[in-house]
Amino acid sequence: MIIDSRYSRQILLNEIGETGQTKINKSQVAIVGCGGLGAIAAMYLAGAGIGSIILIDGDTPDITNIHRQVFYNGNETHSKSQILGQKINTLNPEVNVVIESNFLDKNNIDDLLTGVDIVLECTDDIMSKYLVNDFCAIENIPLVYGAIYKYEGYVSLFRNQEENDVHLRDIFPEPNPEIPTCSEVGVYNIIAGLIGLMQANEALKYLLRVGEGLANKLLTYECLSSKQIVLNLKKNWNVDLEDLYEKTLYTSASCASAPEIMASQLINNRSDYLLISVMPKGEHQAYDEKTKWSEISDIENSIKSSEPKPIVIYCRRGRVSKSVVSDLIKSNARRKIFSLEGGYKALQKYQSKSAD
């Protein structure tokens, strides 16, 4: 069998060789989330010669992402999965890239993940992590877990092949909606790159069946001290996962109750709504001169002092505003308050389409 010379340096390694390279070339990997972790993992897996890579992300790059998501520039209008797919095609045209420009949910997860050899979970959304974990555990799909917090990172391999194989719920039985995202508490860019590479490493080791993997272990790494710890894990969660999966929506309970409005409806009826931004002050972008801004901590006062119009609240992508609106409607039952679906990004996208 003739193998592309681009892989010659790793074929020289005894643990890989031509046999191992053939395994890599025939493998299919799914990457959920193409941000700081997923983008770096995807590029190195493509460089190694993974035969097929499924990229799943409905988000578009934002300038606040770029310090850790170095394959984007922040001005793109296409999804991260589309942009990353193009870069992979340039790096290694031999890789078959499958693009999914929608976020993963219960409606599309079966079609996207069934049949892959391994999944890398690279999002910063807590409910997405549990959705992917539970589906992969039920379907016996190996999963590489990765997460970051400020200067710290976490990696594990959930093999999902044997009864005693540990998965996410053995470590954290239930999702904690109070865990902040990178946009809320900040993140050190280096940790994103390190954890993404560690996830790619775990995937390759598993596909090649070489080295010592992180199955039933959790690796933690802290950048400021350069300390790395590997914890041994035990199976301790024995609830009927299939039953739980069927009953769970995998959306935040608070966000599920928040009414939303689409960008098109807001723009086409702009005079009917009071528009308030809750984006961080340093990142705030006003839609027009009538747009108001409020800190989340002061949003109640902003609403009480506002004119009696339906209110639309927006953030960058629509997630924070949904949580804000969900809390507001509990104490402002008589006011019509909406979250802007897709946030400021949706406004930009709609305006761009209208201009075309």
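Numbering follows the first chain given and starts at 1. None of the values given here were measured: they were computed from a predicted structure. Think of the rigid core as the biggest set of C-alphas that the two forms share within 1.5 Å after superposition. What changes on going to the form predicted together with the partner chain:
- Core-superposed comparison between these two forms: the C-alpha position of residue 230 differs by less than 2 Å.
- Core-superposed comparison between these two forms: the C-alpha position of residue 244 differs by less than 2 Å.
- Residue 327: CA moves 2 Å or more between these two forms after rigid-core fitting.
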The other form holds:
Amino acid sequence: MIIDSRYSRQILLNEIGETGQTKINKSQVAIVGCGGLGAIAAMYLAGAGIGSIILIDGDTPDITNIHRQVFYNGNETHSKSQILGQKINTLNPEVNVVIESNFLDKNNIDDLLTGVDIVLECTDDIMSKYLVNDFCAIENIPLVYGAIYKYEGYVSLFRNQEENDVHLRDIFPEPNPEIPTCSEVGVYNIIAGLIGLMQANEALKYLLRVGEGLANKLLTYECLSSKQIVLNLKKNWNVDLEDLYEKTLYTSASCASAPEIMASQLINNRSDYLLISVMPKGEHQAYDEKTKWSEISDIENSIKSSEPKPIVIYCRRGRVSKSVVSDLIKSNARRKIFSLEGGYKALQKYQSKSAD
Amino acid sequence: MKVFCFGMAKDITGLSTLDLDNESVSTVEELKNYLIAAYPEFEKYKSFMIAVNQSYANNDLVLNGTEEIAIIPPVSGG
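Here we have the form predicted on its own; I need the corresponding form predicted together with the partner chain.
Every chain and every other molecule in the complex is listed next, the one we just looked at coming first.
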């Protein structure tokens, strides 16, 4: 009977067998972030027959994602988690897929991650990485960490079962908002696929309790040299994590608090607002002739020298501008400053809608 | 003393391997301070990790210059 089953070729492996397959089928995995790392990890875990997969991502695919996020086409209007959920249903209908189309934050993390067997942290957002890390460490939920930069990537397994199990804060104690993202420095598509699959590998081995996991180790891989190094880590961060978790908001580009304005509101009342783009210089697209451009580091000066109208700041998708505005309003309490919700993409969408 | 650069460290120094003068650096902490002085941009990424002989190294670890040293900066892409 095994011979013809969907999982027969992995059941043939000594380390898996029917017992292992049953373990896989009964497992529940959460994937935070369905981009370059998360999407490929989710598809392979679904292929292996994970019982239930929770997909969490509030982002929609963008054409600049597709070279490394090969399960999307960039024209979709649904969230990555929804589209990926459909792909998984087609690939393996035996998998129960749970879709969350909001970004993970401190309000929904409890509902989404409590009770899962293992979490894969696959976002490109530094604060999300610390939010997931801290929550999983407190709740003793095993976590597979992955992160990439240009041609390189890191993978580790934070078991969170014993007191001496290393987690992210033992490697990098504090989140550093200065770390550039893929959209700023570029990324080689292969590294995303490799690291995503290495994360899936760590998860499967952990669920099966086979092989040697990357617990208390950090694997680094570099594509240009094909070099892999496994570093030994040790527990050295001993701050009261529960206390820190209570006090930390974990807000960043994706969830900073800033007043926002809709594209429709701006376009229909264009002359009431001063419009400034903070898109990277090479990618900057002006909405109209009166659109100004500013380097993020120079935005304070750009605002000081501007006419006293309410200001709307935009980036490509509304995440960077939100964090810029959230900083600006602290030092410019008397100015009305908004972030354009959905960024330049929303402007384009609204325009093409009104043209129809 | 040879120091391998990963990720952003490669961009900051412009090199994949640094060759340092041993005399100014005898502990991991001194190495970190040396790097920040030589390449001020490291100041922004203070949380970078130093690995010695493929293991995480605390600040007080003594270096004799023959070890395999690597700068492992934080990374957030996904």
